[in-house]
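Starting off, we have a lone chain in the form predicted alone, written out as structure tokens.
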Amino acid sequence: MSAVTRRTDVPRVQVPSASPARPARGPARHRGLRVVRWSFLTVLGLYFLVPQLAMARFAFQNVPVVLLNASTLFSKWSVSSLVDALSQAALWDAAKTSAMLAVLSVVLDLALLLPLAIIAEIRAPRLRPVLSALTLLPWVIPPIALVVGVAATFRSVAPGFLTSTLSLVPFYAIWAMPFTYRALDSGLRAINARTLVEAARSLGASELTVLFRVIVPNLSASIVAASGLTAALVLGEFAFASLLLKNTLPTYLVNYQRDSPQAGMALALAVMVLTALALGAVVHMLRRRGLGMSTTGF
């Protein structure tokens, strides 16, 4: 008996090879980015670093302006323009002048928009975006139209108001909503403002214990920041004061500058320098707090 091998033929599977592992686009994209970011800043921050380069060249270095270049970098410099212009007794009174207009403008901002910022977090959601975006209207509007409008108003009905240097601070109020709201609304979202009254209410609080002994000192950091930003705004804004022919401290700064361009121009920097680091101050306050800045109603 003969054996008979029977063959079977198995068909063969192709296992489909492996194709080269594509390098990770992640990284590169994210490389790429960061390359235009920095790119970005670097050339937004030469845009505002070479005027102040500049400025200071021209403040503070006794060197004829046709001689600046780049062999007289170091040479002759000197603080005295700057000492010069701290000097004069007119300038004093003009930043006392801007200095009480900024702390009775941070005095109404508050009025008005602390409780409406309060009622808008707890009461009423659905008037934040109308509070937002009627906080904006004075940046529509130009300064001179406003000044004009109001002017015409309150010639007849009060002559006496726009005589007086406080007639700047409802300007500056209005001028400084924006920033002042905001502010005020970053702080009420990020300490849960709803959360804290409904539980001091079901501790038995009043609405005045709520305000006074919950909500505002939790807004501290909030209160502080939206002060220094409408400060800031006062101590540097120029056309209401020149439209109204108030003696500020912008409007002396620019007619001191005509009588004496160095001395001028080294005040001028001196005081943009120290509103950068007050601003920078209120940032970084605000970052450490937690605080961002809402933009609901652009």
The other form holds:
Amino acid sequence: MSAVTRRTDVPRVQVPSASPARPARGPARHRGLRVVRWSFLTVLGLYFLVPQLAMARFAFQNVPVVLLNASTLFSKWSVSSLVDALSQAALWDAAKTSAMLAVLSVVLDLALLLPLAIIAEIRAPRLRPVLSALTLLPWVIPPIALVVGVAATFRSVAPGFLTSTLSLVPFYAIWAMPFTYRALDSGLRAINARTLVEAARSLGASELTVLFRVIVPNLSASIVAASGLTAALVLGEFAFASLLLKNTLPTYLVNYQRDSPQAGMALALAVMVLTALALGAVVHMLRRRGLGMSTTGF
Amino acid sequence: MATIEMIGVRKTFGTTVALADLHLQVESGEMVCLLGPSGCGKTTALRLLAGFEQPDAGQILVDGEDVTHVSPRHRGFGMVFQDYSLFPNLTGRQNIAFGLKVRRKGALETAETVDRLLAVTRLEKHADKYPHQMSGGQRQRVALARAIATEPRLLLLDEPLSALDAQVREHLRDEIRRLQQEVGVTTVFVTHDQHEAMAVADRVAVMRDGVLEQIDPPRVLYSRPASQFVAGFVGTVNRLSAERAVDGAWFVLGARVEAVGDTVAVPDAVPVVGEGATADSVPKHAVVRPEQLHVNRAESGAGPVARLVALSFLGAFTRAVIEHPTEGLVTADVLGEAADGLAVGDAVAVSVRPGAGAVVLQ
Ligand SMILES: Nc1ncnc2c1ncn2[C@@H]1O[C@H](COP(=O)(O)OP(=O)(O)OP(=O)(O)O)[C@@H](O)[C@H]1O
Ligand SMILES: [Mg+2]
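I've shown you the form predicted alone. Could you give me the structure of the form predicted together with its partner chain?
Below, the chain from earlier opens the complete complex, with every other chain and molecule after it.
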């Protein structure tokens, strides 16, 4: 896990161990390995880059699709499609809704799982496997089953509930549980929460002091990671929102792209780049505080 | 400063009996080391004292007041852990101040106390580093300062030095002792290193399988161990056959020895065979330390003879291993230049120094 924090893009050259029996073969074999490694990385890189490049050309070149070939690679690049997309008021409404959903889901998720994870780690270690299995359930149950089941229940009990956009929050909180729980759980173990708590208690700290002065500050890497992942999940979630007929960023994107494919593509790319930048910023911030991704569980 | 008492304390984990029936008394200002092999219940005893675990039976008294069910938070004890367990998000200074802040001491008083502790633990230069920027020894000194900052009634240390390398360990060991004596805090120090225990403790408590075998000052523990287990745990020992004379005196390797320890376990009603000779048919054994034995070059005569099989120079003395015709391998320490005349392969005579104490066992 800690490998994530290291630079893995440059394959480390291992000094071949001295083997006097076969002095010539060692380095040769090593060179072969390096070639394999680099080709693998190159293929993988292309696999990711080519579609993105194609998307970028489609979105930002004012050239008819049929003419998008090697000879037109540098002609008529423009951001006008993106400007178009960004000038839609409906986009900002949808974005606002999604942002609000993301924040609320993160809050609900943490409020539910932070105490549970702490109790499991410190008071009842036997609960850990149970919780870990329970929090995986949302991934085993498909969204459609969740929506249909829950919708049926709510429609009879509280008919007003499902019409509100906020009705998505509980779904998202449940949906993000596996990420959140794992991040918190491994964070707690990485900081050795149990002895930290004992140290704090023997120094006279109350339960609340232990929680807010000891656990939460040291768990910040995990909490940020968990929140980031939950937010990313919510910002990109389509199935629930679409099934419950809500206007969130993803549903807006899909609808918008149907009407104006080029601007839609530009918008999708912009969202992708923004997300990548945001993730990078979070990792950078954590690292500056001396917290590797290893303490986040990913 | 306080007197600590554990009375008949029992603790089980499932079917494992960690502490069977522990009685332990620590005097005010005293430093007691809990010593014993792995799994004998040292950590469990300490955690019970700290209040992190509840005993199944028994009582824990501080100055006569029952604290068995008082939460760790209200016991007012300081604790130092093997893995330091400093708060990673706080600097050294903030770590030391934690307990004082929690107790809502004034800012001025807190700063004064912290500065004083930083000075006595020689941490001034590292005060504003975070734990991950400190060496192991520095971290453990911060942990120690943090534990005594609140002026605890009892200081508990669970193998505080075992994660450090030999040199730092010895240095910090002496520092802990110095600090403990300066502050005068009652201390329980858990270790499985006999040298550590002997070096710092006022009294050493040797534990075995959840019970206390013996608690005594290091010197007494060494010279008058209560059992073979204790004798073997605090230093090297030889197990030699012992004989009992008519007058009740014990003889080992033909010499009269002063019997200490387990002699009570030997039945008194023994058949008398002859004057100065064996008293009964039950085999007896004495536990004798290497320095209590005397080694001489002997002329190789007829019959089996003791032979020197190994010699190792250890500075102040030379350790000799002798193959004895009736006792098997015997270890003896030869002081200073007396070893010069000896060589591996020599025929030697081994005897017990006059007046040496020995443990006689059934
Ligand atoms: N939480 C626990 N659950 C189950 N068994 C335990 C627990 N804590 C301790 N034990 C058992 O109790 C016994 C005593 O353990 P303890 O940790 O007190 O030993 P120790 O003397 O500190 O050993 P060491 O020198 O290895 O640290 C051991 O057999 C151990 O397996
Ligand atoms: Mg232990």
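Since we're looking at a predicted model, the values are computed, not measured. Superpose the two forms; the largest set of C-alphas matching within 1.5 Å is the rigid core. Residue numbers count along the first chain shown, from 1.
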Answer yes if the CA of residue 37 moves 2 Å or more between the two forms after aligning the rigid core, and no otherwise.
-> yes
